[in-house]
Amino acid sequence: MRPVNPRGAWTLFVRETQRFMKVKMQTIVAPALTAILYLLIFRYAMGERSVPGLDVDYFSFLIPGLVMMSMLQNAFANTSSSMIVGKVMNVNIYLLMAPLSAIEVVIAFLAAAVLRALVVAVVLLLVLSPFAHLTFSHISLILFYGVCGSVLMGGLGFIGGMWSKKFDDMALINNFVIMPLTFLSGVFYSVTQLPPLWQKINHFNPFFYLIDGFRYGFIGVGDTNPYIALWVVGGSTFICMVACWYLWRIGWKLKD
């Protein structure tokens, strides 16, 4: 059993952190940008409109499913792309090699991805904020589901980037898996306007109680009850967390 090293996680997280900063542009900017585009053009083309079944207007129901969607999508980015550039560069087997133990090594990764969709969360919610109403009804939900949507997506980067062998296989998992099961979960609309049938299959979708349970934290109505969702959230962060611990323990996929 190899001893604490908390000096060398601290070393790999300010690694990680440091390569997603000195491309602020691509990992920061873009992600707000493209949120605002998204802001305007459904602004011209929603109006004024509430959103069916729940009393709150459309721009204050959208921002909060905006800023989650990034979250997710730059969460899982920052693990994926530092485990298959580290695969494809043939310097992942040097950190198999390094004094840290796997715990360490995934505290590091996951905690990275989490600094990373926070900054961006932050970015968007100073840029869109003013365009709505946002009352921030139950900060400790935002928190809680930030914070394991983002540990839940860089898990699933971290393991997504150990079974890829090149970039399109990166891109297939996230142009195929990732990106539609985020559009589908109800970031631009209430499932509730979905037939029976699609509603149904989307509660099977983990991102809708993520978006979900976030966006009641700002505006305090949603899909669901977030409370009984946090165990569904909870149960798959850690069993996220206990997979990526094992599969880098066993150097899975690594040693090809």
Second form
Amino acid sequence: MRPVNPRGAWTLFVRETQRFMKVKMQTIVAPALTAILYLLIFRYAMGERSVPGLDVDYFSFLIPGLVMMSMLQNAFANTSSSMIVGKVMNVNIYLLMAPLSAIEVVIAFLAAAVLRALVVAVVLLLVLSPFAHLTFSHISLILFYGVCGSVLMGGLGFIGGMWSKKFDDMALINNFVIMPLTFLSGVFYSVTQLPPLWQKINHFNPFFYLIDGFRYGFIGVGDTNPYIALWVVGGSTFICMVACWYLWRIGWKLKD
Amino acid sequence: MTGSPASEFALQIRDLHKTYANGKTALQNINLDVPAGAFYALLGPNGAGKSTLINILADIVLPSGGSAMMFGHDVFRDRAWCKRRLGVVPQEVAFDPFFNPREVLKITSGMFGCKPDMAWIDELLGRLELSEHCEKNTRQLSGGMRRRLLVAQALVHKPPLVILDEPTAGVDVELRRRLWDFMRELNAGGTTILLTTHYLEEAEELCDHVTIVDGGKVVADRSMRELMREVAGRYLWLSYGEGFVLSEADMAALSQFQPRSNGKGVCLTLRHATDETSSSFHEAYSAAVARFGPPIDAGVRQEDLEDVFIRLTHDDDKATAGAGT
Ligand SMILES: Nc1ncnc2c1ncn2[C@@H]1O[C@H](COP(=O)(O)OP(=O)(O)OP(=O)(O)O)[C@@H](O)[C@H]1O
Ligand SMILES: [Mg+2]
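What I would like now is the form predicted together with the partner chain, since the data block earlier showed the form predicted on its own; can you produce it?
Following is the full complex, with the preceding chain placed first.
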């Protein structure tokens, strides 16, 4: 049994939390503003129409998607930026020198990422709620998808940060992987509106399940069965966590 | 200090070997014993492998083979136990632009599993002359201040073994002196200190034991007193004025004295003498006069650590002096 260092893990969690709390404008206010802008733009582009295939008005459909998209992006940003700053400024060596097990490091990083995602979600819901009549039909699904999605993205950010050598590498991942996947995941439309081929492709996009399941929790309808997607999402999240743990343990791209 | 040392050795390194992924062998079967309570110098020219050795102990670099014991515990098996007892000042500056020095010290302390001891943190900030900068963002600190913060970080969890990898690079003379006074105090209080530095006078003054590595191998491993008494020899210097050149032929003719030019003349190593009667002064002097004529000036000097260091790490003279005692 390896010795544990709960105080160390807690300190690391607090450190990772302070990292986003110290720059609230960037990490909380900015995403809220972006979400409002999207909402206004799509409101005028789409009008008051309801979403084809699903019997809901467009705002009630759009808001949960926007909230989830922000959660995913913020969870990813928290771990990946911390890891890459740590690498560039050489402070990651303190994570390696400290008596912290890989499990402790991973839990501290992911917990802080989830906390940031939850803070962003609450702020966004408060800011966006005046625009639509929000319903919360399945709170447990909302929580499951929200937390799982944040853990998954926090984990991907953790791995992406370990992989990156410099800020440019991180920007590469962001622009060529994260952004396309989130935008094509059905935040702004129902996939039933897409041509059949695209619908098929979307079923391989993990973000699609996250956003669809999360939205199902609000509006009670969706493109997939959220109780089946739940296993896909839960399984991917678990695999991602194990990967984080393993890669940290062997010092992947960290120890020469 | 945490965990009273159960073993008489703070470090026992056996056959430690490191080959980097690019094929570069940085350490070739290093053996090293650091007695608990020692003030120990690890010296060597650039690229000798000092930082590699330190980073392996700190878990920043993976070893390729060999073993290391810290206070009787296996460093590679009992990682957490050893890490709590080790403080390392890394050679490369590291700082977190999100926090100020006081926050950095609190965080480091917590990550090492200690409840932040504010009295000790304030004392560290004071001793390392950082008190008035402790609310500044680390980005605003000067290079020397950042390095002093690294020293504070290495000490914040009160480890019984402290390893300093060039802690005084870029630190001014006055603060360097105070830093060494502080280290001496810690050492007197029982902390084992291992340091690397390129300021050899400082090492000679401070350390009671010295290991010199070159090309990933130990070339000398002695107590400072022994090294200076037994390895440090004497040399004869002869001055012939500006423009003196030592030709290949001169080198060959005087080879038994390992001649080297010092710009204005020549230095000849004297045979190791335990007393005046066995000195090779007369032979060296006669040989030089026979070759160059009478010198303008001459004298005999005792080698200091720097001379010994240069002699032992000089490329074409890799003879090991008392390695592995
Ligand atoms: N990450 C690395 N990958 C490949 N080779 C490396 C790496 N780090 C160091 N080396 C090589 O290993 C050798 C030993 O380097 P090391 O940094 O341990 O030397 P050092 O004794 O600390 O030198 P200095 O006095 O310059 O700090 C050098 O030849 C160096 O080029
Ligand atoms: Mg070095």
